[in-house]
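Starting off, we have a lone chain in the form predicted on its own, written out as C-alpha cells.
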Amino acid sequence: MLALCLMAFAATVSADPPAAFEGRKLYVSYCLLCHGSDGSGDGPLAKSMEISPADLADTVHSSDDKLLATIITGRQEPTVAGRERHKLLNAAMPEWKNVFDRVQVEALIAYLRFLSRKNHGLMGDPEAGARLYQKYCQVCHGEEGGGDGIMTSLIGVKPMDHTNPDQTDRLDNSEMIASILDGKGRFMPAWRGILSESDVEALVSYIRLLAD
C-alpha cells in the first residue's frame, strides 16, 4: 500500500540534474577515449595513438578548480601560467575552450572530482537511473536527493539524504541494492517485483552521482 501511495504522489517536474551527472555525459563523449573509463589514462584511443594521458586521480588531487578549468580549456588566465602550465600535463591534450561553456566545464570538473574520490563503482546507466529516481524515489528523497520529498512532511519520514556522501558512502553497492529491493526499516518500501535488478543498479549509479 505504501509503495502505491509513493507512486501516486510522485511529482511530474524533474529536478535540475546534478553537476557530476551532467559531467559524466561529457566525460563519456569527449574524455573516455583517451583517459579511460576510470580516468587512469588507458583509454582505447590513447593505446592506438601511443600517447600517455594523465592519470586524472593524481591531476585532480593536486589541482584546484581554476587550474582544472585551464587544463580542460587551454584558456590562459592572468593568474595561471596558462598554455605552458597546461602543456606540462601532456602535449597531446586537446584544448576544449571552443567546445565547452563555463557550466559544462564546471560539470566536468564535478565528475572528475567524483571519479578521483569514488569509493564505489558505477554499475548501471545513471541516465536510466535518473528517470527511475524521479518516478519512484523523489517523493520521499526529494527531486534533488536531499531527503526533503513531499512524503517527509505528510507521514513524518526521515529518508536518507542522497546528496550527503557521509550517508551514502557507508553503504556499498550490494547493501544499497538490497535496501532498495527488499526494503529497510519502517518506511523504506521493497521494490522487488516492481524494479528489476538492472533498474536498481542504474538507480544506485545515479545516487552515487548525487553526492558530488
Given for the second form:
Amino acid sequence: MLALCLMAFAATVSADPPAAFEGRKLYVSYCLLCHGSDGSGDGPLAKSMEISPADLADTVHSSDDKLLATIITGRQEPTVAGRERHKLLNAAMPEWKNVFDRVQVEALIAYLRFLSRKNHGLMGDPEAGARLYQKYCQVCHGEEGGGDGIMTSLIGVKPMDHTNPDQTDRLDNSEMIASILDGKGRFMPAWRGILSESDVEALVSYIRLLAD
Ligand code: HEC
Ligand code: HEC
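Next up, the form predicted in complex with heme C (HEC), please; the one we just looked at was the form predicted on its own.
First the chain shown before, then all remaining chains and molecules of the complex.
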C-alpha cells in the first residue's frame, strides 16, 4: 500500500528546479571563466585577459535585481536611450543580450545573491546532490525541499524545511553532514553506509541552493 502510494506520488509530481540551482549551472558555463568559482574574480580567462572583475560577493548585494539584469543583458531601459553600452562598468564584461531568457536571468541573479550571502560555501556537486535528493530525501523533505513529502502525512514526520534559510543556515556544513550521516531525532534516518562522504557533501550543497 505504502509502496503504491509512493509510486503514484513519484509519477505525478514534477517540481520546478530551484532558481539558485539553475543559476549555478548557467554561472558555471558562462561566468566562472572570468568571475571564478566563488565570484571573487579569479577565473581562468580573467588571468589571460588581464582583467580583474570585481568580487561579485561584495558588489552584488548593493544592486537591485533590475540593475543586475541590465548589467547581465546589457539592455538599457528605453528611457535611458542614447547610451550604447551599459556604461556601468568595464567593457570586458560581455553584454549577453538574448543569450538568456527572462527566467534564466532571474536564475543567474538568484545564484549571484547566494554567492553574495557568503553564508556557507558549496563543497560538493549540487547536480549530483539533486539526483540523490529526489532518490532518498524527497519522500519526507518534499520534491522541492519544503518539508512536505508524502511521508509527512503517512507517518506524521516533521522534517526540516530546506527552503527556509532561517532553518538551514543555523547549521554549518559539518553539522549538516553529521546529521545526514548519523541521523537526527526519531525520524531523520542515518545514511552512513548507504551514502558516501562525497554523496553527502553533494546533498549539502544542493540543500544550500534550495534556500530562497
Ligand atoms: C569575459 C569575462 C567575463 C565574463 C565571461 C563575465 N563577466 Fe561579468 N564582469 C567582467 C568584468 C571585467 C566586469 C567588470 C568589473 C568592474 O568593472 O569592476 C564584470 C562585472 C560584472 C558584474 C558587476 C559587478 C559589480 O561590480 O557590480 C556582474 C553582476 C557580472 N559581471 C555578472 C556576470 C554574469 C552573471 C556573467 C555570466 C552570465 C558574467 N558576468 C560573465 C567580466 C566577465
Ligand atoms: C523518513 C523521513 C526522512 C527522510 C527520508 C529524510 N529525512 Fe531529513 N529529516 C527528517 C526529520 C523528521 C527531520 C527533523 C529532525 C529533528 O530535528 O528532530 C530531518 C532533518 C534533516 C536535517 C536537519 C538536521 C539537523 O541537524 O537539524 C537535514 C540536513 C536533513 N534532514 C537532510 C536529509 C537528507 C539529505 C536526506 C536524504 C539523504 C533526508 N534528510 C532524508 C526526516 C527525513
